[in-house]
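Next up: a single chain in structure tokens, the form predicted alone.
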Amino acid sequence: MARVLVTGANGFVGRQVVEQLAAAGHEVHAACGRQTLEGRALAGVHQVDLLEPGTPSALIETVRPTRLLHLAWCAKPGVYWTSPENIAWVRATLELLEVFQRTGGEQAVLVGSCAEYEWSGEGVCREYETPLQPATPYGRCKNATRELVELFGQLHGIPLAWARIFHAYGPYEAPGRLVPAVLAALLKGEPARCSHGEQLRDLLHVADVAAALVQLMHSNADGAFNIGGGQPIRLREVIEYLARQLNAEHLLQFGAIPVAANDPPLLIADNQRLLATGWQPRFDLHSGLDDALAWWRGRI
């Protein structure tokens, strides 16, 4: 069993990662921001601000992890795409990685994004074929970090997996995103204003996203991996399914929200590299949406 440090442990994906690692018997140390992780059987919960100079080094020196899962990054909806904080996270990530390697760290999984890819192509993203031409500060900083992480691993001979997450949904998702936004309206008996919904996306339940990150750690993976289901899902299908479960189809208002000019019609992951590690999703679309609905029903 490994001594694992998880940053961003109180986040949307981080919560699931922590639970799965603990269930597998690892010694789990959770690094959180303002909120803590209560009620979990962890070796340590470290409430730290990783953007404070010297904090990443101090955290690694304290925990001395053999494995690192670095999920922390700015993620506030509506802000993170253009926030100057993205640059600060590049610096903090490199500091974490440098001290991790120096103190005997064996392998790390770091989280990237589908926003690193160029989105005006065919829409099926392949790790080592699709151009990396991010259009936002967030995507550019993630991709710049990936380049430096890749070089760092090569120079130091340490396996470093770069996990590009596509479209996760499920418990603890930010309220303004598609699934919780639609459910919030429908559960209140209010109209759900949507775009036309014809976009094709790669949706994956957050528990399966977390399982993919854990599998990358267990398999000592190195290099870039797409984290997605690999199947195009029409957003309209997602919205209509949720509405049917609540007998609220009459509340759907498709076309009420315009589609952004840079919104690609198709954006999905080629996940063959991930599947080759032995990972398989536990949820299909309907069982995953049922799980999300059950969680949100008690909170809206």
Given for the second form:
There are 2 protein chains.
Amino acid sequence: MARVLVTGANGFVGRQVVEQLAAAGHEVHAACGRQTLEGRALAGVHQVDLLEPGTPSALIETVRPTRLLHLAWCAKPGVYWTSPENIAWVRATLELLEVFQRTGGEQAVLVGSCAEYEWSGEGVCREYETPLQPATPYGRCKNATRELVELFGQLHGIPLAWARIFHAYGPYEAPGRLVPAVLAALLKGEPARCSHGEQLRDLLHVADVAAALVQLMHSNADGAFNIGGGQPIRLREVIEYLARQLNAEHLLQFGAIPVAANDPPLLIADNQRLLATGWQPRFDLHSGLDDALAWWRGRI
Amino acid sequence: MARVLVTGANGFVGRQVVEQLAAAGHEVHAACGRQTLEGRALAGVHQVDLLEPGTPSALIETVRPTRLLHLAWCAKPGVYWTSPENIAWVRATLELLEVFQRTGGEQAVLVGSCAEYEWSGEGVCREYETPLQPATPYGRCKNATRELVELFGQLHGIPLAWARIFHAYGPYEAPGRLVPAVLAALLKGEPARCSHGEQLRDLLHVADVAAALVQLMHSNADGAFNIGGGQPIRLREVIEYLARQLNAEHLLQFGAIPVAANDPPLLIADNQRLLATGWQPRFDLHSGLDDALAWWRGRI
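Could the form predicted together with another copy of the chain be shown next, to go alongside the form predicted alone?
Every chain and every other molecule in the complex is listed next, the one we just looked at coming first.
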């Protein structure tokens, strides 16, 4: 069992990671920002501002983890795509990594994004083939971090997994995003205004995303890994399934919202590298959406 | 007149920058690493380790500069090309820049390198045309910093000049490099073992390199600028000129050292963007080499 530090532990993905690591018997230290984390069997909860220079070092010196799962990053909906805070997260990530390695850290999992890829290509992203051509400040900072993390691993001979998450959904997802937004409308009996819904995306339940990160740790993985189900899912199918479960198909308004110009028709993960680690998703689309629906039903 | 903070102020280029800024009447604060800086009319000399998280912030908070010339980076000959310290300098640079902007900094000049460019191309490097494809950890870290600095400038609306230095020579150059190595041999009356010397390079006297950085500050420049003379100079010509001045042509041994496989035949700067700022070099090749020779003569 390992002493693991998880940053962003109270985030959408982080909560699940912490739970799964604790269930697997690891000594889990959770680093949180503003909010704290309660009710879990954790070795330590650390409420810290990782953007404050010196704080990542102090945290690592205190915890002395042998494994690091670094999930913290700016994720404020509507803001994170273009926030200058993305650049500060590059810096904080480097500080964390440097001290982690210096104090004997053995392997780390860091979180990237499908936004690192060029989106105007064929739409199926392969880790070491698809051009890395991010269009947004968020994607540019994730990609610059990836470049530096890769170099860091090479120069220090330490395995570092770079987990490019595609589209996660499930409990604690940010309210403005697709699944919560549709459910919020339908559960209130209001019209659900959608785009045409023809986009093909790679949706994965957040528990399976978390399980992938944990598996990258358990398998001592190194290099870039797409975190996705590998199947194109039409957004219309997601929306219609949720509506059917609620007998609310009459509330759907496809085409009410325009699609952004840079919104690609197809964006999915080639997940061969992830599958090769032994990871398998627990949820299929319907059971995953059922789980999300059950969680949101009690909260909207 | 501006309150200017110069990092790497006791370095090869930094010394000249500090002197020129002081001569131009600016309030100059010099940040040095291990060694200090003496005998100059400076507003402050700060001996600090910028790689220590929090130190860049504390320095900026103390000095409150309106201009920043950031030259510090790892530069240890034989080590800097592959040192992991390059990654720490990315982090330190970001911390410096963030606090500089937050405390009212108006414009900064940061130092890049010709090592950011792909070296297998035509050999004449143009800032926004030649592919950025660094082959070394040093080049990769400079290029990643450039990417983040560019984004930082865009997001904050602050002009940031990125000065890609090609090949500087002159007083205080590191002993193992071409001009000092040849002079060291010849001044001692020993054989000067050289490669074939057919490489075409962009050599510029370090005082002119420094003047270019100062001009980027005075002209409030933004974006990438090649710092070079723009003329291809055959290394053989440099070596033969130095030998002629010392009547030591019989000591030259061309071909005694092999050329590295990745050593490009031609590597020079297109300096149109730099010339457009009003900068002009003070030295031509011969007067520059005369100056270097005079300086080294008293020291070898």
